[in-house]
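Take a look at this one chain, the form predicted on its own, written out in C-alpha coordinates.
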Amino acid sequence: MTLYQPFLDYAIELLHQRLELQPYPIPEGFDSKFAVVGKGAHQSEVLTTSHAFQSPKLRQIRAAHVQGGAALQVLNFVIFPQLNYDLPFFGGDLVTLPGGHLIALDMQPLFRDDLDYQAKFTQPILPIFEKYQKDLPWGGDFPEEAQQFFSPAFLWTRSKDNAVVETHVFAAFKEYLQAYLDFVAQAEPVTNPEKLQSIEDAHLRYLRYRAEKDPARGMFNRFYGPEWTEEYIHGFLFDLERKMPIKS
(Lines of atoms letter the chains of each structure in order from A and count residues from 1; the text may use other names and numbers.)
(Lines give C-alpha, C1' and ligand atoms only; values in the text may rest on other atoms or scores of the structure.)
Protein backbone atom coordinates (compact mmCIF):
# COMPACT_ATOMS: atom_id res chain seq x y z
CA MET A 1 0.00 0.00 0.00
CA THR A 2 1.55 3.32 -1.04
CA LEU A 3 1.09 6.53 0.92
CA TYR A 4 -1.56 8.07 -1.33
CA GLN A 5 -3.41 4.92 -2.41
CA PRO A 6 -5.97 5.35 0.43
CA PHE A 7 -6.67 8.90 -0.83
CA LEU A 8 -7.31 7.63 -4.34
CA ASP A 9 -9.43 4.71 -3.15
CA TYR A 10 -11.50 6.99 -0.93
CA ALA A 11 -12.04 9.54 -3.70
CA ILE A 12 -13.15 6.98 -6.28
CA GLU A 13 -15.54 5.31 -3.83
CA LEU A 14 -17.06 8.66 -2.82
CA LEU A 15 -17.43 9.74 -6.44
CA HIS A 16 -19.28 6.52 -7.24
CA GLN A 17 -21.58 7.09 -4.27
CA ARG A 18 -22.45 10.68 -5.09
CA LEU A 19 -22.28 11.09 -8.86
CA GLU A 20 -23.61 9.48 -12.02
CA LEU A 21 -20.08 8.45 -12.86
CA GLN A 22 -18.93 7.35 -16.30
CA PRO A 23 -15.41 6.49 -17.53
CA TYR A 24 -13.48 9.30 -19.17
CA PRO A 25 -11.33 8.19 -22.09
CA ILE A 26 -7.63 7.85 -21.28
CA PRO A 27 -5.52 8.00 -24.47
CA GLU A 28 -3.65 4.85 -25.35
CA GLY A 29 -0.33 4.52 -23.56
CA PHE A 30 -1.28 6.68 -20.57
CA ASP A 31 -3.31 4.39 -18.33
CA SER A 32 -0.10 2.84 -16.97
CA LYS A 33 3.58 3.59 -17.57
CA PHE A 34 6.59 1.83 -16.03
CA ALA A 35 10.24 2.84 -15.89
CA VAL A 36 13.45 1.69 -14.24
CA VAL A 37 15.56 4.66 -13.13
CA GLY A 38 19.03 5.02 -11.67
CA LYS A 39 21.86 2.51 -11.69
CA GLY A 40 23.26 -0.16 -9.44
CA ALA A 41 22.35 0.23 -5.80
CA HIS A 42 20.40 3.40 -6.67
CA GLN A 43 18.19 1.69 -9.25
CA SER A 44 14.46 1.87 -8.60
CA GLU A 45 11.18 1.23 -10.34
CA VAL A 46 8.58 3.91 -11.04
CA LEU A 47 4.96 3.21 -11.97
CA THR A 48 2.59 5.96 -13.10
CA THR A 49 -1.09 5.08 -13.36
CA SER A 50 -3.92 7.27 -14.64
CA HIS A 51 -7.58 7.23 -13.61
CA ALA A 52 -10.36 9.29 -15.21
CA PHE A 53 -14.13 9.74 -14.92
CA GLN A 54 -16.82 12.18 -15.95
CA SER A 55 -20.35 13.04 -14.84
CA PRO A 56 -23.17 15.27 -16.13
CA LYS A 57 -21.77 18.35 -14.34
CA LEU A 58 -18.06 17.45 -14.35
CA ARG A 59 -16.13 17.34 -17.61
CA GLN A 60 -13.08 15.47 -16.34
CA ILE A 61 -12.20 13.94 -12.97
CA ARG A 62 -8.69 12.63 -13.20
CA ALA A 63 -5.80 11.35 -11.16
CA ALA A 64 -2.14 10.71 -11.91
CA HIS A 65 -0.57 8.42 -9.32
CA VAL A 66 3.23 8.06 -9.31
CA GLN A 67 4.69 5.26 -7.18
CA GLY A 68 8.47 5.24 -6.96
CA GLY A 69 9.30 3.90 -3.52
CA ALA A 70 9.27 5.61 -0.14
CA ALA A 71 11.05 8.75 -1.41
CA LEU A 72 8.83 9.34 -4.46
CA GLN A 73 5.06 9.28 -4.16
CA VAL A 74 2.73 11.63 -6.03
CA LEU A 75 -1.03 11.89 -6.35
CA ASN A 76 -2.31 14.68 -8.58
CA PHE A 77 -6.11 14.67 -8.35
CA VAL A 78 -8.05 17.33 -10.25
CA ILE A 79 -11.70 17.91 -11.16
CA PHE A 80 -12.68 20.11 -14.10
CA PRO A 81 -16.37 21.10 -14.27
CA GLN A 82 -18.40 21.22 -17.45
CA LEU A 83 -18.14 24.61 -19.12
CA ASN A 84 -21.79 25.51 -18.46
CA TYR A 85 -21.29 25.58 -14.67
CA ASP A 86 -19.45 28.23 -12.64
CA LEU A 87 -18.02 25.64 -10.25
CA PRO A 88 -14.39 26.03 -9.16
CA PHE A 89 -11.78 23.41 -9.95
CA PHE A 90 -10.94 20.85 -7.28
CA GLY A 91 -7.19 20.47 -6.94
CA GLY A 92 -5.24 18.06 -4.80
CA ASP A 93 -1.45 17.84 -5.18
CA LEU A 94 0.09 15.35 -2.76
CA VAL A 95 3.82 15.02 -3.29
CA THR A 96 6.44 13.06 -1.36
CA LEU A 97 10.10 13.62 -2.24
CA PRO A 98 13.32 12.76 -0.38
CA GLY A 99 13.03 16.02 1.56
CA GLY A 100 9.49 15.42 2.78
CA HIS A 101 5.86 15.94 1.86
CA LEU A 102 4.40 18.88 -0.09
CA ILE A 103 0.62 19.14 0.20
CA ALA A 104 -1.74 21.46 -1.69
CA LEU A 105 -5.55 21.29 -1.49
CA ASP A 106 -7.96 23.85 -2.85
CA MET A 107 -11.14 24.64 -4.71
CA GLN A 108 -9.53 26.86 -7.26
CA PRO A 109 -11.79 29.76 -8.24
CA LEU A 110 -12.72 30.74 -11.77
CA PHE A 111 -13.03 34.36 -10.65
CA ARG A 112 -10.81 35.03 -7.66
CA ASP A 113 -11.56 38.77 -7.37
CA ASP A 114 -15.34 38.44 -7.70
CA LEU A 115 -16.77 38.96 -4.20
CA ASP A 116 -20.06 37.23 -5.02
CA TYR A 117 -18.11 34.23 -6.32
CA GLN A 118 -16.00 34.14 -3.15
CA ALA A 119 -19.12 34.30 -1.01
CA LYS A 120 -20.60 31.39 -2.92
CA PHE A 121 -17.60 29.07 -3.07
CA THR A 122 -14.87 30.20 -0.64
CA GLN A 123 -16.68 31.40 2.48
CA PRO A 124 -18.41 28.04 3.06
CA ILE A 125 -15.09 26.16 3.12
CA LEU A 126 -13.04 28.62 5.18
CA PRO A 127 -14.08 26.83 8.41
CA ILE A 128 -12.58 23.59 7.02
CA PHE A 129 -9.38 25.44 6.11
CA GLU A 130 -9.16 27.06 9.56
CA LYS A 131 -9.83 23.75 11.30
CA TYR A 132 -6.59 22.27 9.90
CA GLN A 133 -4.31 25.30 10.30
CA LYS A 134 -2.90 24.16 13.64
CA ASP A 135 -1.79 20.76 12.34
CA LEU A 136 -1.09 21.80 8.74
CA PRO A 137 0.58 25.23 8.94
CA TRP A 138 1.25 27.41 5.90
CA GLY A 139 3.97 25.92 3.71
CA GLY A 140 5.68 29.16 2.72
CA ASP A 141 5.92 31.25 -0.43
CA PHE A 142 4.73 30.03 -3.80
CA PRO A 143 5.00 31.80 -7.17
CA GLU A 144 3.24 35.16 -7.32
CA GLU A 145 1.95 34.43 -10.82
CA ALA A 146 0.19 31.33 -9.45
CA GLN A 147 -1.64 33.16 -6.67
CA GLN A 148 -4.48 34.24 -8.98
CA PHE A 149 -5.48 30.59 -9.32
CA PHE A 150 -5.86 29.84 -5.60
CA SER A 151 -8.59 30.70 -3.13
CA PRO A 152 -8.24 32.14 0.40
CA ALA A 153 -8.97 28.56 1.56
CA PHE A 154 -5.86 27.19 -0.17
CA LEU A 155 -4.37 24.56 2.16
CA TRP A 156 -0.63 24.51 1.46
CA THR A 157 1.71 22.78 3.89
CA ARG A 158 4.98 20.88 4.21
CA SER A 159 5.80 18.03 6.56
CA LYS A 160 8.43 15.37 7.10
CA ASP A 161 6.09 13.12 9.07
CA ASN A 162 4.19 10.31 7.34
CA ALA A 163 1.74 10.21 10.24
CA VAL A 164 0.68 13.80 9.50
CA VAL A 165 -0.17 12.79 5.93
CA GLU A 166 -2.00 9.65 7.03
CA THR A 167 -4.14 11.52 9.59
CA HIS A 168 -4.54 15.30 9.22
CA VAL A 169 -3.90 15.55 5.47
CA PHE A 170 -6.18 12.61 4.73
CA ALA A 171 -8.94 14.08 6.90
CA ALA A 172 -8.61 17.47 5.18
CA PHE A 173 -8.67 15.81 1.74
CA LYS A 174 -11.91 14.03 2.65
CA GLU A 175 -13.58 17.20 3.90
CA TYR A 176 -12.54 19.31 0.93
CA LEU A 177 -13.76 16.67 -1.52
CA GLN A 178 -17.06 16.19 0.32
CA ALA A 179 -17.61 19.95 0.35
CA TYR A 180 -16.80 20.17 -3.35
CA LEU A 181 -19.33 17.47 -4.18
CA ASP A 182 -21.91 19.41 -2.12
CA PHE A 183 -21.27 22.38 -4.43
CA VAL A 184 -21.67 20.08 -7.44
CA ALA A 185 -25.00 18.77 -6.13
CA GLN A 186 -26.32 22.34 -5.78
CA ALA A 187 -24.91 23.68 -9.06
CA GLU A 188 -27.30 25.02 -11.69
CA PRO A 189 -26.31 25.41 -15.33
CA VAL A 190 -25.33 28.84 -16.60
CA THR A 191 -27.23 30.07 -19.68
CA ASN A 192 -26.10 33.70 -20.04
CA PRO A 193 -23.84 33.84 -23.14
CA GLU A 194 -21.45 36.41 -21.63
CA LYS A 195 -21.09 34.41 -18.44
CA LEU A 196 -20.52 31.22 -20.46
CA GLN A 197 -17.74 32.93 -22.39
CA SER A 198 -16.11 34.18 -19.18
CA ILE A 199 -16.23 30.64 -17.77
CA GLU A 200 -14.59 29.21 -20.90
CA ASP A 201 -11.92 31.93 -20.79
CA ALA A 202 -11.22 31.15 -17.11
CA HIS A 203 -10.87 27.43 -17.86
CA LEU A 204 -8.46 28.05 -20.71
CA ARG A 205 -6.42 30.56 -18.70
CA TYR A 206 -6.04 28.04 -15.86
CA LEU A 207 -5.28 25.04 -18.06
CA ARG A 208 -2.74 26.86 -20.18
CA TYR A 209 -0.94 28.05 -17.08
CA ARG A 210 -0.95 24.60 -15.50
CA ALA A 211 0.21 22.88 -18.68
CA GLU A 212 3.03 25.38 -19.20
CA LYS A 213 4.20 25.35 -15.58
CA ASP A 214 3.50 21.72 -14.69
CA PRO A 215 6.03 20.93 -11.94
CA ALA A 216 5.97 17.23 -12.88
CA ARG A 217 7.34 17.89 -16.38
CA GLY A 218 10.98 17.44 -15.37
CA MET A 219 10.22 14.27 -13.43
CA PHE A 220 8.24 12.71 -16.28
CA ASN A 221 10.88 13.75 -18.82
CA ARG A 222 13.49 11.93 -16.77
CA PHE A 223 11.38 8.79 -16.42
CA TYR A 224 9.60 8.50 -19.75
CA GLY A 225 11.14 11.01 -22.17
CA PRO A 226 9.88 14.36 -23.51
CA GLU A 227 7.62 13.03 -26.25
CA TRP A 228 5.51 10.92 -23.87
CA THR A 229 5.57 13.71 -21.28
CA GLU A 230 4.28 16.49 -23.53
CA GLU A 231 1.53 14.28 -24.93
CA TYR A 232 0.53 13.22 -21.40
CA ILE A 233 0.33 16.85 -20.25
CA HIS A 234 -1.55 18.23 -23.26
CA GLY A 235 -3.46 15.13 -24.34
CA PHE A 236 -4.66 13.95 -20.94
CA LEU A 237 -3.83 16.04 -17.87
CA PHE A 238 -4.87 19.37 -19.42
CA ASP A 239 -6.75 18.33 -22.52
CA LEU A 240 -9.51 20.94 -22.80
CA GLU A 241 -8.19 22.63 -25.95
CA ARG A 242 -7.93 19.26 -27.68
CA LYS A 243 -11.55 18.53 -26.76
CA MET A 244 -13.07 21.83 -27.79
CA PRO A 245 -14.75 22.28 -31.18
CA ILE A 246 -12.74 24.47 -33.54
CA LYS A 247 -14.42 27.86 -33.86
CA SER A 248 -14.68 29.31 -37.31
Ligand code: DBV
Given for the second form:
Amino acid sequence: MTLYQPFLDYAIELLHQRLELQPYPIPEGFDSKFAVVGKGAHQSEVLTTSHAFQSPKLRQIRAAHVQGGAALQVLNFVIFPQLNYDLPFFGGDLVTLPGGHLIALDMQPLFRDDLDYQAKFTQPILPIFEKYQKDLPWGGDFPEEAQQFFSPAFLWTRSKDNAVVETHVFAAFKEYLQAYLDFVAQAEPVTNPEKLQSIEDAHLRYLRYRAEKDPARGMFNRFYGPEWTEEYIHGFLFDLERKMPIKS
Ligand code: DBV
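Please supply the corresponding structure for the form predicted together with ligand DBV (the preceding block corresponds to the form predicted on its own).
Zooming out: every chain and molecule, the one shown earlier first.
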Protein backbone atom coordinates (compact mmCIF):
# COMPACT_ATOMS: atom_id res chain seq x y z
CA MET A 1 0.00 0.00 0.00
CA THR A 2 1.30 3.43 -0.89
CA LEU A 3 0.50 6.80 0.67
CA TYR A 4 -2.22 7.92 -1.73
CA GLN A 5 -3.80 4.57 -2.62
CA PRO A 6 -6.44 4.97 0.13
CA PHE A 7 -7.34 8.41 -1.31
CA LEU A 8 -7.85 6.93 -4.74
CA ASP A 9 -9.83 3.95 -3.42
CA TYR A 10 -12.05 6.23 -1.35
CA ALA A 11 -12.68 8.57 -4.28
CA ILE A 12 -13.62 5.82 -6.71
CA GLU A 13 -15.92 4.16 -4.20
CA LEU A 14 -17.68 7.45 -3.42
CA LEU A 15 -18.02 8.34 -7.10
CA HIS A 16 -19.66 4.97 -7.74
CA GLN A 17 -22.07 5.55 -4.88
CA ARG A 18 -23.08 9.06 -5.85
CA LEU A 19 -22.92 9.24 -9.64
CA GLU A 20 -24.07 7.30 -12.67
CA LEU A 21 -20.45 6.47 -13.30
CA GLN A 22 -19.18 5.25 -16.65
CA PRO A 23 -15.64 4.55 -17.73
CA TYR A 24 -13.81 7.26 -19.68
CA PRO A 25 -11.42 6.06 -22.36
CA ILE A 26 -7.71 6.13 -21.57
CA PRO A 27 -5.58 6.21 -24.72
CA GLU A 28 -3.68 3.04 -25.43
CA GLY A 29 -0.34 2.85 -23.69
CA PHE A 30 -1.28 5.38 -21.01
CA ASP A 31 -3.27 3.33 -18.53
CA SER A 32 -0.08 2.06 -16.95
CA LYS A 33 3.55 3.02 -17.49
CA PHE A 34 6.60 1.59 -15.80
CA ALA A 35 10.24 2.59 -15.84
CA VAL A 36 13.43 1.75 -13.99
CA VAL A 37 15.23 5.01 -13.26
CA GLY A 38 18.66 5.89 -11.88
CA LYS A 39 21.81 3.82 -11.84
CA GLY A 40 23.40 1.28 -9.52
CA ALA A 41 22.47 1.72 -5.87
CA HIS A 42 20.18 4.62 -6.83
CA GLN A 43 18.09 2.54 -9.17
CA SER A 44 14.37 2.56 -8.50
CA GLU A 45 11.10 1.71 -10.16
CA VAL A 46 8.40 4.23 -11.04
CA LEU A 47 4.90 3.13 -11.93
CA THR A 48 2.29 5.60 -13.19
CA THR A 49 -1.30 4.43 -13.46
CA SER A 50 -4.26 6.31 -14.90
CA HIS A 51 -7.89 6.10 -13.86
CA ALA A 52 -10.78 7.80 -15.64
CA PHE A 53 -14.56 8.04 -15.48
CA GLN A 54 -17.42 10.20 -16.64
CA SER A 55 -20.99 10.90 -15.63
CA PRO A 56 -23.89 12.82 -17.15
CA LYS A 57 -22.72 16.11 -15.60
CA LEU A 58 -18.98 15.45 -15.47
CA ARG A 59 -17.01 15.29 -18.70
CA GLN A 60 -13.87 13.71 -17.31
CA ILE A 61 -12.93 12.52 -13.84
CA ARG A 62 -9.33 11.44 -13.94
CA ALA A 63 -6.44 10.53 -11.73
CA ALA A 64 -2.76 10.00 -12.34
CA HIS A 65 -1.09 7.96 -9.62
CA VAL A 66 2.70 7.90 -9.52
CA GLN A 67 4.33 5.33 -7.27
CA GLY A 68 8.11 5.47 -7.03
CA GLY A 69 8.93 4.47 -3.47
CA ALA A 70 8.65 6.30 -0.15
CA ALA A 71 10.12 9.56 -1.49
CA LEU A 72 8.12 9.76 -4.71
CA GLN A 73 4.37 9.52 -4.59
CA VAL A 74 1.83 11.61 -6.48
CA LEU A 75 -1.91 11.58 -6.80
CA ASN A 76 -3.12 14.19 -9.23
CA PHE A 77 -6.90 14.07 -9.31
CA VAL A 78 -9.04 16.46 -11.35
CA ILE A 79 -12.72 16.59 -12.27
CA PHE A 80 -13.71 18.49 -15.42
CA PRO A 81 -17.46 19.17 -15.59
CA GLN A 82 -19.44 19.09 -18.83
CA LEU A 83 -19.36 22.43 -20.61
CA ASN A 84 -23.06 23.11 -20.01
CA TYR A 85 -22.62 23.36 -16.23
CA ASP A 86 -21.03 26.23 -14.34
CA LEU A 87 -19.52 23.84 -11.78
CA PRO A 88 -15.94 24.48 -10.62
CA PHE A 89 -13.16 21.99 -11.25
CA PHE A 90 -12.27 19.65 -8.44
CA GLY A 91 -8.49 19.81 -8.20
CA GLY A 92 -6.26 17.72 -6.01
CA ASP A 93 -2.48 17.65 -6.34
CA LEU A 94 -1.00 15.45 -3.60
CA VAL A 95 2.73 15.27 -4.05
CA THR A 96 5.43 13.55 -2.00
CA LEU A 97 9.04 14.28 -2.94
CA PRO A 98 12.33 13.79 -1.08
CA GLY A 99 11.78 17.21 0.56
CA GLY A 100 8.35 16.34 1.95
CA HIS A 101 4.68 16.50 1.09
CA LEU A 102 3.08 19.25 -0.93
CA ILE A 103 -0.70 19.31 -0.86
CA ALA A 104 -3.07 21.33 -3.06
CA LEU A 105 -6.82 20.85 -2.74
CA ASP A 106 -9.47 23.15 -4.17
CA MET A 107 -12.68 23.65 -6.05
CA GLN A 108 -11.17 25.71 -8.79
CA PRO A 109 -13.58 28.39 -9.94
CA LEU A 110 -14.53 29.15 -13.51
CA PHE A 111 -15.09 32.83 -12.60
CA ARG A 112 -12.99 33.63 -9.58
CA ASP A 113 -13.88 37.29 -9.19
CA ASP A 114 -17.63 36.91 -9.73
CA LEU A 115 -19.30 37.44 -6.33
CA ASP A 116 -22.41 35.43 -7.20
CA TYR A 117 -20.18 32.58 -8.27
CA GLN A 118 -18.23 32.81 -5.01
CA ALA A 119 -21.45 32.78 -3.02
CA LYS A 120 -22.55 29.65 -4.84
CA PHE A 121 -19.35 27.61 -4.88
CA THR A 122 -16.87 29.08 -2.38
CA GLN A 123 -18.88 30.25 0.64
CA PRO A 124 -20.23 26.74 1.34
CA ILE A 125 -16.66 25.38 1.35
CA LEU A 126 -15.13 27.99 3.63
CA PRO A 127 -16.21 26.27 6.88
CA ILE A 128 -14.41 23.10 5.76
CA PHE A 129 -11.36 25.11 4.73
CA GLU A 130 -11.26 26.94 8.07
CA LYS A 131 -11.61 23.73 10.02
CA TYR A 132 -8.41 22.34 8.46
CA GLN A 133 -6.37 25.55 8.52
CA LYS A 134 -5.07 24.84 12.01
CA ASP A 135 -3.55 21.49 11.12
CA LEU A 136 -2.80 22.29 7.48
CA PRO A 137 -1.32 25.81 7.52
CA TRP A 138 -0.73 27.84 4.36
CA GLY A 139 2.12 26.34 2.36
CA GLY A 140 3.71 29.61 1.24
CA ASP A 141 4.71 30.83 -2.18
CA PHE A 142 3.24 29.38 -5.29
CA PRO A 143 3.34 30.59 -8.89
CA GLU A 144 1.68 34.00 -9.13
CA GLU A 145 0.09 33.30 -12.49
CA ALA A 146 -1.60 30.22 -10.97
CA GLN A 147 -3.43 32.33 -8.38
CA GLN A 148 -6.26 33.24 -10.73
CA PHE A 149 -7.22 29.57 -10.88
CA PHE A 150 -7.66 29.01 -7.15
CA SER A 151 -10.58 29.85 -4.89
CA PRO A 152 -10.40 31.50 -1.46
CA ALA A 153 -10.91 27.97 -0.07
CA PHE A 154 -7.66 26.74 -1.61
CA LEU A 155 -6.07 24.35 0.85
CA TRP A 156 -2.35 24.54 0.23
CA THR A 157 0.12 23.11 2.69
CA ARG A 158 3.53 21.51 3.05
CA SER A 159 4.49 18.90 5.61
CA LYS A 160 7.25 16.41 6.33
CA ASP A 161 5.03 14.16 8.37
CA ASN A 162 3.34 11.10 6.83
CA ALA A 163 0.85 11.06 9.68
CA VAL A 164 -0.44 14.51 8.69
CA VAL A 165 -1.20 13.19 5.23
CA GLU A 166 -2.83 10.04 6.52
CA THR A 167 -5.08 11.90 8.97
CA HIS A 168 -5.79 15.58 8.28
CA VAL A 169 -5.12 15.64 4.55
CA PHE A 170 -7.14 12.47 4.02
CA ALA A 171 -10.05 13.87 6.05
CA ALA A 172 -9.96 17.17 4.15
CA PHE A 173 -9.82 15.33 0.83
CA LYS A 174 -12.93 13.34 1.77
CA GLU A 175 -14.86 16.44 2.84
CA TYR A 176 -13.93 18.45 -0.24
CA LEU A 177 -14.95 15.60 -2.51
CA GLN A 178 -18.24 15.06 -0.69
CA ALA A 179 -19.01 18.78 -0.87
CA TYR A 180 -18.13 18.79 -4.55
CA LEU A 181 -20.53 15.94 -5.22
CA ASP A 182 -23.23 17.92 -3.39
CA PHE A 183 -22.67 20.74 -5.88
CA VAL A 184 -22.88 18.24 -8.73
CA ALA A 185 -26.15 16.82 -7.42
CA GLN A 186 -27.67 20.32 -7.32
CA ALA A 187 -26.29 21.54 -10.64
CA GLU A 188 -28.71 22.55 -13.38
CA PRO A 189 -27.69 22.78 -17.01
CA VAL A 190 -26.91 26.20 -18.46
CA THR A 191 -28.73 27.12 -21.67
CA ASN A 192 -27.93 30.81 -22.16
CA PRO A 193 -25.59 30.97 -25.20
CA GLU A 194 -23.44 33.78 -23.78
CA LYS A 195 -23.05 31.96 -20.51
CA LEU A 196 -22.16 28.75 -22.35
CA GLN A 197 -19.49 30.60 -24.28
CA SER A 198 -18.01 32.06 -21.10
CA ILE A 199 -17.91 28.58 -19.54
CA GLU A 200 -16.11 27.17 -22.56
CA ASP A 201 -13.64 30.06 -22.50
CA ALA A 202 -12.95 29.45 -18.79
CA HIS A 203 -12.35 25.73 -19.36
CA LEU A 204 -9.92 26.44 -22.18
CA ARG A 205 -8.06 29.08 -20.16
CA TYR A 206 -7.66 26.67 -17.26
CA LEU A 207 -6.73 23.70 -19.38
CA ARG A 208 -4.17 25.50 -21.50
CA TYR A 209 -2.52 26.85 -18.40
CA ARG A 210 -2.33 23.48 -16.72
CA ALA A 211 -1.09 21.67 -19.81
CA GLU A 212 1.54 24.31 -20.49
CA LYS A 213 2.73 24.68 -16.90
CA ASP A 214 2.30 21.11 -15.70
CA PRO A 215 4.76 20.85 -12.80
CA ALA A 216 5.13 17.13 -13.48
CA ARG A 217 6.48 17.59 -17.01
CA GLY A 218 10.13 17.47 -15.96
CA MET A 219 9.62 14.38 -13.85
CA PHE A 220 7.71 12.52 -16.56
CA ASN A 221 10.29 13.53 -19.16
CA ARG A 222 13.04 11.98 -17.06
CA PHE A 223 11.14 8.77 -16.41
CA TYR A 224 9.35 8.10 -19.65
CA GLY A 225 10.77 10.47 -22.30
CA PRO A 226 9.30 13.60 -23.92
CA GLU A 227 7.20 11.85 -26.55
CA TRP A 228 5.22 9.81 -24.02
CA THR A 229 4.99 12.82 -21.70
CA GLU A 230 3.54 15.29 -24.21
CA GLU A 231 1.02 12.74 -25.39
CA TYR A 232 0.05 11.96 -21.80
CA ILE A 233 -0.46 15.65 -20.99
CA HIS A 234 -2.42 16.62 -24.11
CA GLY A 235 -4.06 13.29 -24.90
CA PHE A 236 -5.17 12.35 -21.40
CA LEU A 237 -4.43 14.66 -18.44
CA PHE A 238 -5.70 17.86 -20.09
CA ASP A 239 -7.50 16.57 -23.16
CA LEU A 240 -10.38 19.01 -23.71
CA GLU A 241 -9.02 20.59 -26.88
CA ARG A 242 -8.63 17.18 -28.49
CA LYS A 243 -12.23 16.33 -27.58
CA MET A 244 -13.88 19.55 -28.73
CA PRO A 245 -15.93 19.57 -31.91
CA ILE A 246 -14.16 21.62 -34.56
CA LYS A 247 -16.05 24.87 -35.09
CA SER A 248 -16.59 26.05 -38.62
N1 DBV B 1 0.81 18.19 -11.10
C2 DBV B 1 -0.09 18.09 -12.11
C3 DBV B 1 -0.05 16.76 -12.60
C4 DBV B 1 0.89 16.05 -11.85
C5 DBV B 1 1.44 16.96 -10.90
C6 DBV B 1 -0.91 16.28 -13.72
C7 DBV B 1 0.60 13.72 -12.53
O8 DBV B 1 -0.81 19.02 -12.51
C9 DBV B 1 2.44 16.70 -9.95
C10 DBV B 1 1.29 14.65 -11.94
N11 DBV B 1 2.79 18.91 -8.82
C12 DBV B 1 3.22 17.69 -9.28
C13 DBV B 1 4.60 17.56 -8.98
C14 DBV B 1 4.99 18.74 -8.34
C15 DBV B 1 3.84 19.55 -8.25
C16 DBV B 1 3.88 20.87 -7.67
C17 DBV B 1 5.46 16.36 -9.29
C18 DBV B 1 6.35 19.09 -7.80
C19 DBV B 1 7.18 19.76 -8.85
C20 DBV B 1 8.60 19.92 -8.34
O21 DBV B 1 8.77 20.51 -7.24
O22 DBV B 1 9.48 19.44 -9.02
C23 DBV B 1 -0.66 22.78 -7.74
N24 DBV B 1 1.50 21.54 -7.82
C25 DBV B 1 2.80 21.77 -7.56
C26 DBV B 1 2.94 23.15 -7.14
C27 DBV B 1 1.68 23.70 -7.19
C28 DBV B 1 0.80 22.66 -7.61
C29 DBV B 1 1.27 25.12 -6.86
C30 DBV B 1 4.23 23.78 -6.67
C31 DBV B 1 4.71 24.85 -7.56
C32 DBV B 1 5.22 24.35 -8.86
O33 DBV B 1 6.18 23.54 -8.84
O34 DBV B 1 4.70 24.80 -9.91
N35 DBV B 1 -2.45 22.24 -9.10
C36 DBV B 1 -1.11 22.61 -9.16
C37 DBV B 1 -1.15 23.82 -9.99
C38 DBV B 1 -2.42 24.10 -10.38
C39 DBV B 1 -3.22 23.07 -9.79
C40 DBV B 1 0.04 24.62 -10.35
C41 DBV B 1 -2.84 25.22 -11.21
C42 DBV B 1 -4.08 25.52 -11.56
O43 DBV B 1 -4.41 22.94 -9.91
